[in-house]
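As a starting point, one isolated chain is supplied in C-alpha cells, in the form predicted on its own.
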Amino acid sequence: MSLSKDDARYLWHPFTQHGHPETAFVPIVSARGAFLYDESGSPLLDLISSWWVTTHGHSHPELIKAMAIQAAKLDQVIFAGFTHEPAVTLGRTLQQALGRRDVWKLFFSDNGSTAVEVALKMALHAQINWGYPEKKRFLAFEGGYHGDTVGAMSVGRSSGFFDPYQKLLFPVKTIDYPETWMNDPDVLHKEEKSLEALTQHLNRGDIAGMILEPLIQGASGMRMCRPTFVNHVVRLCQQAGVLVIFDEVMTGFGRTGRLFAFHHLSEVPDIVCLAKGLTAGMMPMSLTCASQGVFDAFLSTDFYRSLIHGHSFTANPIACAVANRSLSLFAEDDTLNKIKALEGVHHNALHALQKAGLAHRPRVMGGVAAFDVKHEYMPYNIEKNHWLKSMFLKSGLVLRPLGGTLYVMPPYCTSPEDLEDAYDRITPILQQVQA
C-alpha cells in the first residue's frame, strides 16, 4: 500500500490546488511532543502547531488517558434535553479561566467557523429580542478572517479568500486594521483613523455587532495591534449598544502569552468564540461564550425567541473530558511560563534576523512570532510558497508561509533550545530568498 498514491486517488485536501504539479503530501505516521514523524521515521518540528490547534504537544499521555477513560464511560449523548458531568465541569472550569464576568453562558458546537456563526446569530437575534430590529448589520476589520461557513465568510470577506462566493454573502461594513510591529512610528496615526471610521459607522444606528480577532489577525498574516486600541474599540461599540464578539479561535488558550487575548485588556467583550486549542488539538469542539445579558435576551415562553441552533455532537463527552484535562495542564505544567520562555527566543531571533536584513516588520506576542520576508508587499504566490515549504521540510521544519509572511507558532512543549535551532535552520533559507 502506498499512502501517497491512495491519497492522490481518493482524497481532497483543504486550501489546496491539486492541479499544481508541485502539490504533494507528506505521509505522517506518528507524533510526539513538538515533533511529527514521517514514513522514514524522520522528525519534523511542528512550528505551526498543526494549524494552530496543538497546545501541550502531540499525543500527550494525560490527554490520551482522559479520552480513553471517558470513552469507556460515556461516548456520546444528545445534548438537547440531557446533560452530563464533563460538560458541566467544563462550564465551571472555563468560568474561572475566562473570568472578568460574573457568569459566562457556554454554547457548544464543533469548530471555529460554527462558533462564529452562533455568535452572529446570537448578536442579531438578541437585538431583535431587545426591540432593535433596525440593528441588522455587522462591523469587522479589513483583512479579518473568521472561518469558511457563509456567515463567517461574510464578516471575513475582506480577507480575499471568498471572491467566488460573493453572491452568498451578506453585506458587512469594514474599517482599516491598524496593524503594527516593532518600532512602528506610525501606529498612533493608523489607530486614530480607524477609530474615526468606527465612530462614523456606529453613529448610523444600524449595527448589531462587531467581530474581531483580538490583538492578532491570523490568516491575513499574523497582523498585530495594540491592547489600548482594542480597548477603545470595545468601549465605543458597547456605548453604542453594539455587541462585541471576540474571535479567539486562534488567540485563545495561551497563544498571546495569557490564557485568552482579552486578558491583556481592561474591557470585556460580550461574546467570545473558542475552538482549536480548546481540546489541545485532539478533538473537534468549539464554544461560543456569552454574557448573562446576551443569554437573558433569549429567555421567554415563546420558542421563537430562543436560539434555534444545534449540532449532533454538541458537548461531546469525550471532547469535554479532553478539554477539562487540557485546562488543568496549564497550571500543572506551568504552561504560561513556558510560553514566556518561547517568547524570549522569538524576540532574540527576530532582532537578529531584522539586523541581518532578513525580517521586515517583525512582531511577537506570546508564543506567536511573525515577519515579512520582503520590504514590499508580497501577495500569495503558489510557486513561492511551495518552494519555501519544501525548503523548510528539507530542513526538518513544518512551516506554512502566509503570502509574504513567515510565522512561527510552536506547541508549548517545544524547548527553547529546539526553537533556537529552528531559527538557525530558517536563516540560510531566508538568505536564499533575498538572493
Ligand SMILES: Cc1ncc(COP(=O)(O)O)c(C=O)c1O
Given for the second form:
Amino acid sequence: MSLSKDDARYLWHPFTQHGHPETAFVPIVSARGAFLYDESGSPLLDLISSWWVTTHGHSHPELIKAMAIQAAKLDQVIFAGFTHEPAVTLGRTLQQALGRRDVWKLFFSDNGSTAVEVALKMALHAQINWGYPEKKRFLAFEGGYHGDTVGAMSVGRSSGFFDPYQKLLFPVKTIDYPETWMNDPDVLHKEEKSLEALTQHLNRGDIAGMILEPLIQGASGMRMCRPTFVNHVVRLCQQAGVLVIFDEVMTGFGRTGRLFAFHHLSEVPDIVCLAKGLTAGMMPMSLTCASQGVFDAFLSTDFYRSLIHGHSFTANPIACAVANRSLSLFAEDDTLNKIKALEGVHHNALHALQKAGLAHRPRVMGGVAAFDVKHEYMPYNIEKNHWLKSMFLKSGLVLRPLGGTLYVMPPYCTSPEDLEDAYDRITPILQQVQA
Ligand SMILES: Cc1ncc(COP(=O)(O)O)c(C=O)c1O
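Next up, can you give the form predicted together with the ligand of this protein, since the form predicted on its own came first?
The complete assembly is shown below, putting the previous chain first.
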C-alpha cells in the first residue's frame, strides 16, 4: 500500500492547492515529543506545533494515560440535560487558570471556529437581551483571522482568504492593526491612528462586540502589537458598552509566555475563545468563556432568551480528561519556564539573522518568533513558499511560511539545543533566498 498514492486518490486536504504541481504530502507514521517520524523513520522537528496545537509534545505518555482511563470509563454522553466529572473538573480548574474574574462560564464546542461562532452569537444575543437590539455590528482588526465558519469568516474577511464567499458574509467594520516589531520607530503613531478609528466606530452606537487576537495575529503573519495598545482598546470598548471578545485560539495555553495572552494586560475581556492547546493538541475541543455578566443576560424563563446552540460532541469526556491532565502538566513540568528558555533562543537567533540581513521586522513573544524574509511585504501565496517548505523538510524541519513571513513555534518540550540547531539549519536556506 502506498499512502501517498491512496491519499491522492481518496482525500481532500485543508488549505491546500490541489492541482499545483509542487503540492505533496509527507506520510507521517509516528510522533514523540517535538518530533514527527516519516515512513523511513527519519525525524522531523515540528517547529509549527502541528498547526499551533501541540503544547507538551506529541503522544505524551501522561495524556495517553488520561485518555485511555477516561475512554474505558465514560466515552461520550449528551451534554444537554447531563453532566460529568471531567467537564466539571475542567470548569473548576480553568477558573483558577484564567483568573482575573470571580467566575468564567464555560461553553463547549469542537474547534476554534465554532468557539468564535458561539462568542459572536453570545455577544449579539446578550445585547438584545439587555435591550440594545440596535447594537448588531461587530468590529475587528485588519488582517485578523478567526476561523472558517461563516461568522468567523465574516469577522476575519480582511485576511483575504474568503473572497469567493463574500456574498455569504455579514458586514463587519475593521480597523488598522498597529503591528510592531523589535525597535519599530513608528509604533506610537500607528497605535494613535487605530485608536482614533476605534473611537469613531464606537461613537455610532451600533456595535455589539469587538473581536481580536490579543497581542499576536497568527494567520496574517504572526503580527504582534503592544499590551498597552490592547489595554486601550478594551477600555474604550467596555466604556461604550461593547463586549470584548479575545480570540485566544492560538495565543492561549502558553504561546505568548504566559498561560493566556490577556495575562500580559491589566484589562480583562468579556469573552475568551480557546481551542488548539486546550487539549495539548490531542483532541478536538474548544471553549467560549464568558463573564458572569454575559451569562446572566441569558437567565430567563423565556426559552428564546437562552443561548440555543450546541454540538453533538459538546464537552466530550475524553477530550475533557485530556484537557485536565494537560493543565496539570503546566505546573508539574514548569512549562512556563521552558517557554522562557525557548524565548531566549528565539531572541538570540533573530538578532543574529537580522544582523546578517536575513530577517526583517523580527518579533518574538514567548514561544513564538517570526520575521519577514524580504524587506518588502509579500503576498500570502508567493510561489517561493513551496521551495522553502521543501528545503526545510530536506533539513529535517517542519516549517510553513505565511506569505513572506517565516515563523517558528515549537512544542514546549523542544530542548533549547534542538531549537538552536534548527536555526543553524534555517540560516543557509535563508542565505539562498537572498541570493
Ligand atoms: C486565532 C484563531 N482563531 C480561530 C482559528 C480557527 O480554529 P480552528 O482551525 O480550530 O477552527 C484559528 C486557527 O488557526 C486561529 O488561529
